[in-house]
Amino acid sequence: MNLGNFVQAKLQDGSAIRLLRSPWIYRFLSLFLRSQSPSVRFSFHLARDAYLKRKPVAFTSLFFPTELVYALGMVPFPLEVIAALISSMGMAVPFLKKAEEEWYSQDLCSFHRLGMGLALQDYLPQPDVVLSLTSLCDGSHRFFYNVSRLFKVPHFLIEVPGNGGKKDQEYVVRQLKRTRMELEALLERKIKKSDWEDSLGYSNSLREELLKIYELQAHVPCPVSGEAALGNVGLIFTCAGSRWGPELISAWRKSIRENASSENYRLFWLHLRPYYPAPIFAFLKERGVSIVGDELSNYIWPRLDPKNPELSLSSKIYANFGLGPIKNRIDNIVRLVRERKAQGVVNFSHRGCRQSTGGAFLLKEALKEKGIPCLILDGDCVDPRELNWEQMRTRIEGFLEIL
């Protein structure tokens, strides 16, 4: 039984609204796990401890450092991530004029409406709190803030200026500890050092199987799917500081295979990928190019310290490339384009993203002076609506052409 396909019948015919809050429906489920793999055996007890209230739930945006969230014992519910799996099935439209219709504009992140078109229709489960950070997205809070009026639950938003400086760094350190103690006191449970020890010694563990993935995207040819590592993101950040974490990335090691085929193109990848089901990956591997790498998927933190756990997870916040100036964007996708020998950069340039379009001329302009071509894909990562893939081809074909 594929646990995917009986999801999107459900999300079809109207009836998962009943059945993810049906315990019966997770015991069915769970005679079927032994076959899956980690990543869905992961979600399933994920959407299970959330939506029959197992534990706390929080809502929380997609660079929330969640090692918090798991020593506090609750389940992390990242609503960017659960609107790019709506996506994937193929279901995000619904949802998309559902927010629409209430007027959530169409020139805000798709992420963004389809979570409250997903708040709207009662598809969500009922969060204890709500968790962001106001990076990298400037909609983001507002979203997530929306989202906690809705549900008449506390919004905790840790505010990250700068450029990661002492200053800054000591400013989201106390915001950290006020976040961490008031939800202490709203849960009635207090953070013991072992929880922070297991909490962040699970990441330190995630952290070691991604830099092993790493040096097989260096390969040539590079041996994992550039398709696959996009896929993963949410994945990455949503199970890091969980007991899953390190057991879905060695799970994905284990499964990459070298390939012995020649590659014509190595390439890497900007933003995000288009979630819902196009014909993109597909024609890029037919015209034999390689993704080796993208910059999300290889967002990488210094080892966390359980001794000094903010601080620690401040030091993961600002480890983020796109904090600051856009000159720390462009150093690091030249690093990790000269340490995968890339050939050229696609920027798949998100409309709703302020921040990805604002800088997308910016961005070719200064790799074309370090000598790297750089193709800019105009489209959206969750909304089908705005593919236009016979021009996206045309403009794919010209730049392989250049290379």
Given for the second form:
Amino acid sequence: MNLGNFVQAKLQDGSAIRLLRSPWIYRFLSLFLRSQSPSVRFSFHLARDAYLKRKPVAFTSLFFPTELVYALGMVPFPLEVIAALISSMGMAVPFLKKAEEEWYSQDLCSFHRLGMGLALQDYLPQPDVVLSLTSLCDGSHRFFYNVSRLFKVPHFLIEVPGNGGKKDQEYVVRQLKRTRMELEALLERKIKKSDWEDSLGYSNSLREELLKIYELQAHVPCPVSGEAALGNVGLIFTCAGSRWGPELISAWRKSIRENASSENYRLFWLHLRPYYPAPIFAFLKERGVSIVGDELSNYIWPRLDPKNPELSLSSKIYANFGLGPIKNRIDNIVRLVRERKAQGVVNFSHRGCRQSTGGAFLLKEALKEKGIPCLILDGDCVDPRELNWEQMRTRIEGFLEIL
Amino acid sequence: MSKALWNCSYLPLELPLAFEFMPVRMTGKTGTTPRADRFLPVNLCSYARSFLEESLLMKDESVFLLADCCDSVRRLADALEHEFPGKVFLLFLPRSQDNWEFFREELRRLQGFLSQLKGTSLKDGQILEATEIVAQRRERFREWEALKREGLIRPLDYFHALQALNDFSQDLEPVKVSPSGGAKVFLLGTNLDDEEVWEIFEELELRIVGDDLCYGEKQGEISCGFSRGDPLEPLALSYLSRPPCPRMRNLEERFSDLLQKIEERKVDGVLLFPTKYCDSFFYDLPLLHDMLRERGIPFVVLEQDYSQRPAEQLRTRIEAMLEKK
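Could you drop in the structure for the form predicted in complex with its partner chain? We only have the form predicted on its own so far.
Below is the whole assembly, all chains and molecules, this chain first.
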């Protein structure tokens, strides 16, 4: 039995979850931790703190500003990111099936379905609270509500309306302040000035590191692996506000070899990627395609000011390219395509995603008017049952030919 | 009078009416959507796609007033704006009444939009006049509602009454009272605009004694007061205080309200009609399933997809559910 099969078997028979909740396993693994990469060490600390309840646990949605979570001394447990991780280990299907058996329709976003499957199979740590934003999708609000109901813990929801005008920002700031105060009361812990300084300071350093990576992405040929950038999306949003943030992104930057091999095509990626084992990135590499950026790892926010934490976090929330009318998203893509000297765009249309997939045709037409070819690739980010690789490969080949 | 086409019963119709627009709810039409397919993919809410298809077929000058209830509607708004620039308004809808002040300001933004379209401002009392008209129509609807709860209105008559209530170009005619001894059912779902479905209810001699449709019974529960001050204040408060739908925040209130209605009306079964790709309702489904099963209330889930005609199995499945009772 190989290691992957062993872990899969442990996950399926429930013994892996006993290991995750055992202090001994963390003591044992910590012996080998020093030689591991920062992302492994970060994941280790996150799992240990959450499963052993060393800190209060907050289930978080992808775009929830984790700076607030860290300032409160909590550990974020990002369910959509965990779903991607489980999928990348080739273990998504049993959890997806569990959710479907419990009436979660196959038409719902598979990140959320998989998260629900994990919750229903008791694979998640017990949270203290559930924190989510309405951005970017409606499914997120209901998924996190249903999770909070299952675990019988409070759900704090920040509604993010409109475009980020003054009235919208004030509305979000008010909700952030109210949420912060309610969390402080619940946890019996007040955020001190120094907590904000640490949390927002780390986030600012992470931001600086990201900007350096963006510069590298514009190089011709592009030395940054697009697959790695898409793989790091979850990490970027989970470690913002933690001391791990700058360290992780700095390690990523240092791992980039500046002398990249030559490239035949430069493409910009929209939405997320398939996380389960799939041949797509090996195929793109073979054809000399560089993914010179993607929307999500290129989500950049203004510098955060510890003197105005909630206003800063509101600005970070409103830096999201997907808010407001689709024109905002199109403008952002066009800017990034030009900056990165990309020849075209691949829009990975995640089947259950209404907010992104829903705008795919409008987006394609708008990009065409700007002279930017766009390929819509229908698929699913975490459910491997939706992969039709032969069809996908044919479509990619056809697209590369027109470039 | 130009039409103001709307999508969601959280949208206060008093405002377009005050500006002399004719509020008409865009109903879902069963069939293919070749024009909408250019803009919206198939895995988007079939009501939103139908809305777009109907809009692209229209010849008259209308405005589109959309509450941003979901991702599908936001993309629908993008597509409409593409085709009808300057004629589309997307109203941000907070998810609980705690945020009514923000909603009031959104209504002010809507007022500004309508004012700009008409090239005129509202005169004193125009909103109050419109409020009075809407209140009268709702009062008439409540009278029917009381009869409907007793099972005294045939399904098709109720369907036509709902269509008329939501289309201000139609007068509200008195509804026929037709006692029947058929099974009592409660409808849960978003929108159910296909007349053929209601014909099946009729053939099965069902009595619809309650519903939680977007534009149904809940509308009768909006009660807008009058204010000497800002007329938008009572509008914002009353619309956000009505029983919540699945996209809102106060969901515990929603489930207890639903359960109370279902139990009080001693139904023989519950028909759940989620519209295909409606995420909010599909997240309700597991919770509703548990709630109904725990109490031994028979139910059946019948997906509503405007791109397909209602299947014959709809009849069979309802019959099977009722046999369980």
